[in-house]
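Take a look at this single chain in structure tokens; it is the form predicted alone.
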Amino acid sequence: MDGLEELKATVENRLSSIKTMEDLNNVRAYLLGRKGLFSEFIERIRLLGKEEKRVYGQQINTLKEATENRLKEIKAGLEEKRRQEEEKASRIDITLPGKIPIIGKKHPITKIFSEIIDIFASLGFSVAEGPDIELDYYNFEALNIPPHHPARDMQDTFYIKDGVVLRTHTSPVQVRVMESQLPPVRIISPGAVYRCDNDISHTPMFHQVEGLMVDRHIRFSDLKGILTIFIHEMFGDETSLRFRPSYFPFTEPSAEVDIRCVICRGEGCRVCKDTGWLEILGSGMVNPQVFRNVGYDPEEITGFAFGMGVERIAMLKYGIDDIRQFYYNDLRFLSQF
């Protein structure tokens, strides 16, 4: 009888210290399994008198049963306070504020090339577009820039096969818009463009604007009024630009414009490379073998053309020092714009 007195605290003590289901399953295991306490106990019982035995088994089997009901008691509790915690987890409380979504903002890239495209529409530019795979025609011949011209090394061209490539340049649009319509025509044309060629200031895959204006009576006038304009709104009425002679096949004369240093206002800094100068873009009046190769009479018509790198004016605009920082996709960078 004291051992059953024992028994009795065991199994208190043990139910009262089960917190989890883990714990409530070695309890059971411990006290009510084939080796437990309570099977350890029913043993004894073949060792005492018959009367003995009647009256201690009784004993044994009313604790085991109520051992049993406090297990499944305490099973139930735990099965509730989970569903609880559950329900608490999973349950909206519309009285908490709200969390603020991350709202999205242009890339810088994208950015750019709206300002572009609204400052040359203001100045009655439409917008043409183009393939990327171009035919070697377009990209060059079309352009002045024959086979074995050394103009071709200048490009780094990309070579699908024989006779197409990824365009190096947008100037195939310019083509291709002469070709289907006649002067008066007046676009730019927007678009990426590849080139074999990877470090802080150029990008395998990049962005260009090009101009063309064409009609009766356009002079280098006309492209030094609109390229002055356009700096202007891009980069603000005071900044000083000069036109510097230069060489481009499918345009003569031709001329890289250069703005006043951005980041140094002049002064002479690394960017610059002490010059003061900052090149922005290459124009020129196009070239009369140009023109002929769309079937433009040189005699009667004559024309303009211009392009800029995006990426070139992003970076001048926004004092930017590597041009792989675009394409890192990191919203510490993209998340200033």
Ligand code: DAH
Second form
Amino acid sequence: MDGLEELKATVENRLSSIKTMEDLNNVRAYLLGRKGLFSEFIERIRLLGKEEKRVYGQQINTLKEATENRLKEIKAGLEEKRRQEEEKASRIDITLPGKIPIIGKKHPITKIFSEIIDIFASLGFSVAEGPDIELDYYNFEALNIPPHHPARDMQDTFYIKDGVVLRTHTSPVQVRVMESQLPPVRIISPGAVYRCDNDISHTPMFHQVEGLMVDRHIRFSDLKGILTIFIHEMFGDETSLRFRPSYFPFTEPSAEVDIRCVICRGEGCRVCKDTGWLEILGSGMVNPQVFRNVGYDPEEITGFAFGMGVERIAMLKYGIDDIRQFYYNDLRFLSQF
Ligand code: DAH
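Please show me the structure of the same protein in the form predicted together with the named molecule, now that we have looked at it in the form predicted alone.
Below is the entire complex, every chain and molecule, led by the chain shown above.
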């Protein structure tokens, strides 16, 4: 039975070659299977004499048992290795870069609103608000725009029903504030307004900021002073401006305020229609009739009012040439501000 040493060597060799469960099963079949190496050996022992049979039989059995044990150990080892690998794969890798959330930004219109409010707050103005759905009375009549007044054509009104409109400007807030409090009044009123209009420079909904300062002895020079400070804060100290006579039913006298074109600096361009100036707001001394409508005495009380379009200011400040960009909600546009 010199084959025994050879068998031992083969067993050792096969066992140490096992790397996977598949190897393990193959080696087990090769060594211990019904037609395996051990069976072959045991078959051969049958042919030996009694004494030899006993000695070799014992040795073979011992080797077989040891082989079975080794296979069990190897199997346990492989199972443990697989368990560890699975655990490792499911573990969170804290060295991976994190997902960066998209940070929201303020809409450019909201930003301009805040800037305007901050500037006027520093001049002692507080914020007042009024309803978007407004009575014809506040939107027109109390502001000295009677029915059939040609000024109603200046603003294409959305009517909700007889006597009720979507406000066409923020001026009605002036009336509501004065009705509810006595002078002095120093308010601005930011908000949405609506006009039946839609093209590259008009959207059916847009935004205005209204202003009103009322007290004894308020003069046109106060209007000029406050609005000059506002424009210098908003567009820079070096910005020239001019007050141009105009007409609004609720102010007398009235003036529109122009600034030097921020695009061409006065040279003349498409944006300023070659005038070198950009109209930025409407203003004037509150019409005595408006004071009478709210129960103020125009002999005692004077004041000025102004109104500006927020989209227009944003377009000039940021160089945007299509007002509709503000409302497409395209993140590529919005994320620039
Ligand atoms: N309400 C006017 C408009 O929408 C703007 C305006 C002009 C408001 C003069 C005023 C003002 O308060 O005094 O066109």
